[in-house]
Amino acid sequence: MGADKNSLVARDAGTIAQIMTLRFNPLAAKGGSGSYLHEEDGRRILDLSASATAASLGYGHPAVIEAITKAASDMAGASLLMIPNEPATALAESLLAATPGKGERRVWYGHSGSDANDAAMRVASAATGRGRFISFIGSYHGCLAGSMSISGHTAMTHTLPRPGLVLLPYPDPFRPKFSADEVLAMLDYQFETTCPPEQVAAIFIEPILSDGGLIVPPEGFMQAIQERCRKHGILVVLDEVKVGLGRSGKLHAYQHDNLEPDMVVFGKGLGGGMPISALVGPAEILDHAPAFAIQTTAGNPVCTAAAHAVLNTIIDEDLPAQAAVMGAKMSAGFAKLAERHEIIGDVRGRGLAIGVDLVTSRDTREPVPATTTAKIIYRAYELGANFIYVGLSANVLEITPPLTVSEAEIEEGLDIIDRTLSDVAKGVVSDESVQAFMNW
């Protein structure tokens, strides 16, 4: 597992800045195919994370390889900034067709969900003349100055929130500290007192609170939020970066709540592993001013060609429906594991976005210590599977395999997690072995 000084793990530690890394286990990949990553020694690791959902079609998908090869071999420039290119325009047309919306709309391109949410925030404020925003405690909208400032995750406390930001609790049906009605009452009270709604440009919503613990909102809550925003002319921005484009069992995760967003943010899985993000919104917002949010290589023909291949594959092969079926099988498998492992307090999610909430007691629902979660991640890697943990208490296993995952791979993953939970309960993993992997 990379002990010698020439291993990839050691080389990584000696060259890559820690401010850009988040290591959950000793996995170091030399390659990958399908749902598996390949280590230096040739060992295959079942990736139940899909690189935090970025590898939406797994690794080495033929459609993505073909699109990248074709676009790179006859490259239509390297930037969308100063000249149009066919792949970027064609993808924009497909994104507009696939994303419901009213009126004339436009597409903006970036490299990640971080920059797309950042651009959405900046242009919403500039175009509306309003400077305040609303988001949720537990939300993670990115790691640029702007997108960090409207995030509410405990991992973001190193950066102060944007002045005037209103952070609401995200109602959690498993740990109902605040009910949906109570959260709505908080918002109403903010509007009545310290946050006049005419000052608010937009609300940023994750249709599933991803890094906050894979929390699915109570039925009707998001619609009630949207109604309040519509009443006051507040833009509704749906952050679909992690759970969008088929993962939830629908093409767009917000469709489960019958929402009609003003702007939709895409990232991660859109590129199938290539760096690209997209923002879809009204022309009057995204045409606010030329050169307002520019990046030289954003919308380049190679990344947009790859993303178009991903989008076409998701739609043509009806991968949202497949995610619903496979996700139901996987959730059912975790429910069976819960019969044998008391540590599993809750299994939740939609489609192939599944959260396994680990508890010390099902009666109190107290989260397990972060060390326990880290040991599970570590031991699963040793047994041949990779996934990560999320949640404000670092106690939720995040299971987000590629949309192309097979039933056999799901069974393999469940078997590994079953053995992992037993081994960790027996004390197989030491505290010392996971100290380097508890940084989230």
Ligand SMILES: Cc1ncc(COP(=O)(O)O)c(C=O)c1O
Given for the second form:
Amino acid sequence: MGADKNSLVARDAGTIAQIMTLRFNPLAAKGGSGSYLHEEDGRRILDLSASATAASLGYGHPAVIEAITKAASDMAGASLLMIPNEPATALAESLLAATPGKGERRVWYGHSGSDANDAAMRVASAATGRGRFISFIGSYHGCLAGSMSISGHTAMTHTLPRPGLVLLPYPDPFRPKFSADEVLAMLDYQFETTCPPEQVAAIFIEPILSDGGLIVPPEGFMQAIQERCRKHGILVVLDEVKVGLGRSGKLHAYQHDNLEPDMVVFGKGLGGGMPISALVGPAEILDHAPAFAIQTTAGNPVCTAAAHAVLNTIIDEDLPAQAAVMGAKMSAGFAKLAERHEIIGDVRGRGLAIGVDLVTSRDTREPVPATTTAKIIYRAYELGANFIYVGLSANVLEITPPLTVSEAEIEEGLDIIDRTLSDVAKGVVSDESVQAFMNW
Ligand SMILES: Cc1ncc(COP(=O)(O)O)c(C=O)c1O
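In place of the form predicted on its own, output the structure of the form predicted together with the named molecule.
Then the entire complex follows, led off by the chain already shown.
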């Protein structure tokens, strides 16, 4: 937990730009294996966040190490722009096979969910000749100029949304400010009035609103959205960056809603920790023009080989089914904790994407103050577990362990959270200790 000036925490503070950080506790990693991160003093922290889902197979998975080592020791170039390479092509073949869709389709590669959503926006505009977009309040599609401009997260209010953007409320079954029908009526009204649908290129959908509070949409809502968009030639883009590729209990989270997206965006867990994103969609859209969305090292053989190892492991070991089983166990564990901890207002999610909504009262469902959530994150870290909070009121614990998490690790995590909730209720954590960790 080192506070001395030579500790990793202190060296980080003196060197790393804060604009690239979002810290929830003083955890600093020297290494990691499986579901654990290792601190400088050797303490092992159970990572129930999986680095915000990027570490889909945990840390140091043998298949990923092998793939990276092989690709790096006989490196087929460093750029897909000018030279095809085997790992990039093979991964594209597997991604196309794993992502159902009609007709000829293609794969585009980037480095992050942010750049993939940017590319999806640009190519959707080019394909449709339209310049407007629809997305949801609370959505997080990225932190680059484009993806940020269509995000609806409160953390993005330091920048302006894109002109012409329509932000719809994401219906929340637990705190139903707007019902699914009301949101659909808002969309219809937008189409009838200030947003003629023929101006809209695409709608960006998170199949579970993740950073906006781990909200699962009401049944039928996304289908109804898709239907309306289809009618008007508006492309449906599914942002599977956070909860895709097995985490939800199905390979694609949009499959829970039987959606048929035009384009699907992958990131985070695809690389198992390596920087890679992918956009899968129709050839007539993604073959728009050469050099239209290029980045030198995108699709490089090392990251694509790692991602292919991740995808093969997820499919071959049926990790979506395992996520469904483990997620059910973990959610049941949280439901049990709720019997003793009044602060737990709702436990929701799909598979190993679990949200624990914290309330001051179960009757009013009023969110706890952000300091309370931050104290829970902090105390859990002190007791040996790492996870983060999400939600527009900063009151939802986001639990997204690696897809490879074991039953024993789930029990360990639940036990830590049980003790954490008791300790925070007793006032064990001071306000000062969490001041530095309430950054969104
Ligand atoms: C749904 C979703 N889309 C896109 C992104 C952006 O991904 P990245 O941070 O890898 O650029 C995120 C990141 O949190 C996300 O949750």
